[in-house]
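Only one chain is included here, represented as structure tokens and corresponding to the form predicted on its own.
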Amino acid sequence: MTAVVTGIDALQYFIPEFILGITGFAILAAGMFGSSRKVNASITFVSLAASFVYTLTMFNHPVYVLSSTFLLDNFGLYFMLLFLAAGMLITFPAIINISAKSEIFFSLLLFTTVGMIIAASSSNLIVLFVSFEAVSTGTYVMTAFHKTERTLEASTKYFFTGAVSTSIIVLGISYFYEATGTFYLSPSPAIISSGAMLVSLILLVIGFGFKLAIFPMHQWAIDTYDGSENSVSAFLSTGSKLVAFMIMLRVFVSGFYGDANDFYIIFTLLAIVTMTYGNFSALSETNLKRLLAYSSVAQAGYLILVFSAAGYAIGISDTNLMEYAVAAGMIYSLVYIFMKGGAFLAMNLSSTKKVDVSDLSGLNKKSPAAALSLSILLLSLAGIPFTGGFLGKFFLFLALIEVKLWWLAVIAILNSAVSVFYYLRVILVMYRGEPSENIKVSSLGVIPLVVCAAAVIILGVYFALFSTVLGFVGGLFR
């Protein structure tokens, strides 16, 4: 039973985004007066991990709040954690190449967090639209943070596709308002499809599938994650897509119930050329960075392989394989925070500027931490068993077997055989020959990688976490 909350009571379950978003305006107020990086560093991450723990006091009590505005279940809480851990991971790797205004930088992280977790809660259109958009506007700021020619090349392509993009995210909220009257999303199958809710799936895909970075709306992250600042890459390649991804959970196996069967014949062509792309590019690039970023947008075809189980589960009218379909994506979320995260995080090891395969040559020989952490994740991301990929894959491909889409299985197993030879390349470079010149090694640049290195590997053995976000599935159905 979902309690319902209104008046001043409702305050109690906005406190993550108060801690968040004062420390924020105090960071700002702090650097009037010369505050440190490594002070401002400190602050953010000591309020993000606050907002983490009391995130965590909310768990299995779930509530609306604010006219049913929001919905403070456990599926919403645990993308908040997602989304918070996101910002705690690049918090310190970014004072390595963030010095001039650091208060700016980190505040506004702090300020992109609100928007995410705000986003997280929303069960109305229209406030997941506002708390997206604010994401966006933070990003591309922090894209551009250093104003040198890459990061406002970077910044710029950004800001021209997510113009783009959302103004078609608004047209399809607006033929979503024209089929059914109302901007909240229910899990209603007397939603009968009709053609304004089939242009409204078809541009809400157009749009979020830009913030998602699926082909052929995806060579703005190629040039963006390259141009930026490192840890922005890593930001904007994890809490930013998964923010993209969990309001598609929200808005496409919610609101777009009745049109299971169009959402799935959609996402799963868009994922196999998605997968397939990415892929296959990323077997000829040497610059590093661009490499990871085609390696991203192959994970975004992964992730959306929940699209088109959780579309065939809910068509054939078994709620069952549907959440657990939901379930392997959520489990994908979290590992992925972590492998594409650090893996981007790694590009601190070199000190140039466009980081080539060839720069870490020799890794193993000045840092065997940080050569060992960066071939784990390399390793996760290829979905080798014992590390934390193979166990979201695992599921999310046991999801396709489970509602008769083998064939959909195989082709994803074929693609994840194809990312092993690029990864595998970047693995050998830093065990053979001399370490190369352009190495740079300090505990910033290592930690971070060890530490998600480390997560992975638990996550890798821990199976038993699936039954445990399975029950978070519920709040899409309430």
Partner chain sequence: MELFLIQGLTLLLFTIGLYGVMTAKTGIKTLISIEILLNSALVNLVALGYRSSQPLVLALFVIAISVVESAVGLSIMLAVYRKFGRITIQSLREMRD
Given for the second form:
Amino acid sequence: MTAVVTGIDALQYFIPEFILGITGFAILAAGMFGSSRKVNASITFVSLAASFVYTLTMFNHPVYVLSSTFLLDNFGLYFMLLFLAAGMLITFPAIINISAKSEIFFSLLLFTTVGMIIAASSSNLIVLFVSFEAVSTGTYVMTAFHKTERTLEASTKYFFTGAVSTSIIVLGISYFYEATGTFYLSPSPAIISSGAMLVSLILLVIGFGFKLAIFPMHQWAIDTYDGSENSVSAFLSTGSKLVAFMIMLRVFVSGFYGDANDFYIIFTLLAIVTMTYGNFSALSETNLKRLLAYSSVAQAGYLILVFSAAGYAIGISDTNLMEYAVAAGMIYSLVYIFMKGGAFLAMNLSSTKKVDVSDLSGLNKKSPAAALSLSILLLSLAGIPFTGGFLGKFFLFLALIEVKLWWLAVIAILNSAVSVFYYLRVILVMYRGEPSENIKVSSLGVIPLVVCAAAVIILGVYFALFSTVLGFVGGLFR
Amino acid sequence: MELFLIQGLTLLLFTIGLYGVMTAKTGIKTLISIEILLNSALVNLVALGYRSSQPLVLALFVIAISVVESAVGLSIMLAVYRKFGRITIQSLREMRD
Amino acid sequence: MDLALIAWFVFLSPLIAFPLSYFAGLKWKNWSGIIASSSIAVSLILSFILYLYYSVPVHSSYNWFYSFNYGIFVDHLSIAMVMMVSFVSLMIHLFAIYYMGKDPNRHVYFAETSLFTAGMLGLVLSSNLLEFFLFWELVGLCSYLLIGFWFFKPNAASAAKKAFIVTRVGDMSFVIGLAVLYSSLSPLTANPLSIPFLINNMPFVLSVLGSGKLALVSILFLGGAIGKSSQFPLHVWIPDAMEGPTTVSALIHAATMVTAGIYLVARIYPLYYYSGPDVLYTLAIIGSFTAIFAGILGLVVNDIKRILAYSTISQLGYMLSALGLFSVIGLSAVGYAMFHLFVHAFFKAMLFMGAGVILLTLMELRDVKRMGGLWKRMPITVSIIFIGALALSAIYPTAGYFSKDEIISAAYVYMTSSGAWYYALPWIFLTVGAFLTAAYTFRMFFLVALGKPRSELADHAKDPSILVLLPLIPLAILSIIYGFFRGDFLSYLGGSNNLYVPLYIKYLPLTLALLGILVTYLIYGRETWMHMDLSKSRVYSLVKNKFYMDKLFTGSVAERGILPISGKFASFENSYNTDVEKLGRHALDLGTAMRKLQSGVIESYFALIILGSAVVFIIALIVGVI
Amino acid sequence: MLMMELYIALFLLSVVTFLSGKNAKVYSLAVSGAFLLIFLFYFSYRYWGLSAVHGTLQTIPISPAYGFNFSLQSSGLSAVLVVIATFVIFAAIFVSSGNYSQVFYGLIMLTMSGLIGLLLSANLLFFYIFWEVVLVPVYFLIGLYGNRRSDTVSLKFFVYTHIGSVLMLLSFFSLYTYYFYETNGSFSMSISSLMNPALFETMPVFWRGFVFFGLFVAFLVKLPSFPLHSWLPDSYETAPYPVTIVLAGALSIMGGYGFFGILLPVVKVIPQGFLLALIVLGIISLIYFSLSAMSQLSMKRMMAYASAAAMGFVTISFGSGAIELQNSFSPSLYNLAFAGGMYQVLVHGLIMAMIFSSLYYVTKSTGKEMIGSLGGIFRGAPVISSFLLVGLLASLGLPGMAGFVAEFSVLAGIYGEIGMWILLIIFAMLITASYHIWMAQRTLFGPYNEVLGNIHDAGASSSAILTVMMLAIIFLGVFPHSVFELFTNYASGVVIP
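Switch from the form predicted on its own to the form predicted together with the partner chain and print that structure.
Now the complete complex, all chains and molecules, led by this one.
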């Protein structure tokens, strides 16, 4: 029932990409005539908003385009909205961090978002790989933007591990082709050689696991989030991480539908190790950005719990339980953008590059709004009710229990209980003691925080979201 | 039968590349070994070309991407050299706990 | 004439006086005493009316909570008890107006004593064992407050604490008894703990509980009685309770509260005689042993109030042993015990008030050895004390003789009733007790009255105005003539006086008492005691330290027993808490160790990627395969 | 009928306290006082006939397809507990000295609305949400306003209770899942459908154990009971007095309500192993806490242990009542045990509120908190000392006061099952009586400690609130009929033998 569209009218499905691409070049051109940072930022924001609105209209009629290499279904469109939202989130705060040559930064941002959108609109491995590479290359350059020691070191580490993982992905894809004979990810490929399938599964898990920063492949993420500019690390930890998550959803849940039991075991082991490592190493971390980095590793651990639940559900061939798990993952990623993005943007509140927890002490006296919204974001990261984080974790653990993986749920929920320790420690610091001298409060710094906090609160109460998102999951099995 | 031989070649190239990445002192050496890695994947892809032309399409993309990778890598190394005066990436240790 | 309403107001009128006398007393101190005494006078009159118009047991009760009711239950026993309690406490309150004359917060004193009297009257009239227990503890609370009335005196405060805790031990055994009774009776009856129900259908209760459990229940209630009436194991608190004002000792630790335990056993007496002979034997043996034990202790104490305290304990022993002789004297055992209780209340209250007068004039000098020669200086008071002493040592015309000697002869019949050797013990203890009672009473009397005044205060002592001694007169008259009313007292309580005892046994206690007086006169009457040096004799020091019973309780049980355990628990608690915090620190250190992995060198990152994923996939394969 | 509107008004008003500026205390006092009266009249009107077990159910659907909707329903038990919680928090606000900021009062009002939401909620999802919502403001109250090492203590408090509550969440999920299997396809998170014995019959034994384990851990941590109590002494001691009153008076209700409100309907299917463990834990915590309270030096810490010991009765009464029910003893026993346990929860809150407020006034007038440094203050401050004495006597269970009614009915109810183990409970009650009286003698009576200088007595307002509390305790002790009948009717109505 997915219509196949060919010829000229297929172009209408690529309008979001065109909007972004054209504005990217327009900004580059404007840059030559010396347009100011604010102008570039607002142009970027307008174009992102425009494609956001257009994507909204494309819902509910899935279609194959360009001889079915592209598939525009609700699942992909949902993630497109997420990536555009991530982009919009960091455009204005970027003005604080990006001083010189801002037009390059904003055009890079737009082109990376184009890469993300293309990744979201296809279920063909080649297209996924190419768009994944577009995103990675764009983010390598964004990380190294100011060419200071810190950003350079961050981007070198990011680049080298990224490049190694790209080659692993390509090898994985080649073995996938050898095993299934096609690049299309559909739930029922005829498995030619299961040995190759297993090898490709292992390689793809390492390759994509790198971008999601799961345990063995997470080390670059800690240094890169710490080193790069605040809005860049915000974009990295939300946008590019969720691209990897979406691609993994497509690849594993529908591509490797056949041997779900294997990836259930692999992902459970990885999830347990990642959560525990992320949570425990964040406990005594005093550098706030590194603390958020470790917490994003831990959050990645929660994300891949979706694969264990979905894999186990496929194992016992109960598809709607698998759909609950995927829907839970989708909600978690939506909430994750605002929580993690907002938290990293909060680092703009402190003038120092190496933000220490004590730098934010007494924030309540300087700007109560910032203090309140950052506490809401941290409470949401900890999973306290009435916040979005709770909604995400609620459905995630519900999916785990519905699949009867009670022991995994207990490990995960104890991890999230331990994580409460370091989130609340930061909140107390903000509300006690005298305001530290290197707090600088600017409207650009505070407004995005308040927006994120509001979004998190709204999501926290909006339980009906689960049924709408559950409707989108169908797209995964076209 | 010959597919097995070629895949043996890919794995060999892949391990050489990995070894190069892990032991390279200077940035450029790492870049070269990353190229080796990508090429090993390329060989495997081309070897699978006998079934249909799709893997060859991917091979073309992979060639383009390896060029982009090395371009970005070299520009980062250039900036590192200009800033730190040397490109031994071991010395980049400022980010640690 | 609605007897129930009258009965309610018997104990409600002092209860109303409690807040009244406190708040009235805030402004006009003297008024509080008058309000208190008048409220008790009202309840005396009402109980007298009850006595006159009583025909059939009155029982009206309302639902308190779940299946427990509260209300009043009036029968012969409770009417007699109510009249005695209100009469004696009225006399003591009138005396207290003089005794507490100048004390700044006497309104607090009168409020507490009227609350006490209300509690005592409520206890007597209560219709449910749980309501009985409520008044039982209310009375205990008042005794705690009143012992510690002069709270600034350190040993008064610790005496109050000791009294409360020791009686609490007894109350706890009472509570277990209630719980056992409730849990076995509640499935079968609507109102398991109501007293009239328990008294009237004992066979049904016996069939439900079985004799073993019934014995357990009665022993537990006995434990409560021992605690409150300070029988053998739990008697340690009464000598220290003398720290309170003398009128408090008179009211609470002589006449009313301590008798509550005996009244409890009398009230639910069917429970006891249905639970078999061994329970009754324990009653007798504990009573008689306490009688002799307290008698011995009384001999060596020099404080006048402590001598009277020990005499109270030993007389209570007599009452409890009387209750234990059911197999011989049947239902009149209650009559014997209550008669002795009444008579003892009269002369003991009088003795305490007399001692109070002496203490007031001698500025609270309590050591008997530094008094002396007071008969000439305070003729009226000392002669009243002389009458009390005669009654206490049961000399012929006084009521004491009639009440105590009958019990001893009943004990004799009890001894002959069964061959077992241990049946003889009660009689032996009680007769020796009679001798000891006379000995310590007249030792106290001779030291106080005869010889030369041994302290300058004793020298200037003189009688207070006759008005003060007025309340003592009726008690003196009663303790002399009341003996002759023993017959109809027993018949009123449903007993009979037909006990045949050979003559030489009947008058043995009287002769022993006279012998005791003679011996004490020889020693203490003519100052021979001054040059008797008893310090070396081991027996003397053993008795002086109260057989080390106090040391056993406060020393080994409390100091060496419970406090070290609680110290160990507290230290374990602290280490348990710090362990939890240490656990937190270990997690933090684990975290820092984990972060060491982040060495910053990119080669180690690649190594970890390869190594880490290899390990993960090997484990996955192993787990996948099996 | 208007329960939902009442609750939403309460929630909004408590959020507004944050903006009430200088006169925050007066504002929060007015709001909590008003709601105290409203609840009192509303519930006494609703439960006048003592018969209704459950009030009317009011629901705001949030995502009805999946059973997540915000529904409130009062029951006999929760009605009384709501009134007591409001009263205790009203007293805490009343007692607190004026110089706290509006954030302080806002947090207290949030705790109140969270607690009342928890007591009234008929949906397990919102039961969990309110369970957490109550913890967060208390964490900030201790963290921001506590003395000494308040940050570590508040963190320990929060993480400790949070671990308990997340395990409870997993139990709710498994119930939710098994309800889905049981009715093959329909979802529900409402307490009435998930908490009925029929659902547990078909559940495999392991999962039944898993559900009850999670619920018991959460309730035992909050109660607190023996092994899971180490957050209690530090947080009671570090928190400022009004917060300790809220902690001791109101938050201990959560644990008690957990047992008697949530678990009572399914008491028939709880495995006996759990129930025996409950009784043993109850007895241990009774003895352990009383003995460790005996040798504490600070009055506040001693009373913290006393409060923990008193809650031992709740676990004992629930455990042995449940076993009696399962061994089909006569209802007159286990109904009394359950009603006694509920009454203990109700009364313990009131007594602890009175004790800690009188301790607050003693500390305020003498400036000292350690028992050693006080002595004979009855002479200097007779009013506060007499109120403290009344509180201590009520807490050691003197008849005539509410404590005795609860303790006696528990003892009477459980003897059928426990037999001679009751001696251990009696031993603990004796220890309780002795250290209470010892503390009273050591601080109130005895010679006046001259170091204290002259201390002033409490003002009219303080003796006003303390008198109200004293009258409430004595009223509940002498005329417990109305409340106790409510509990026994609730117990016999809810428990399906």
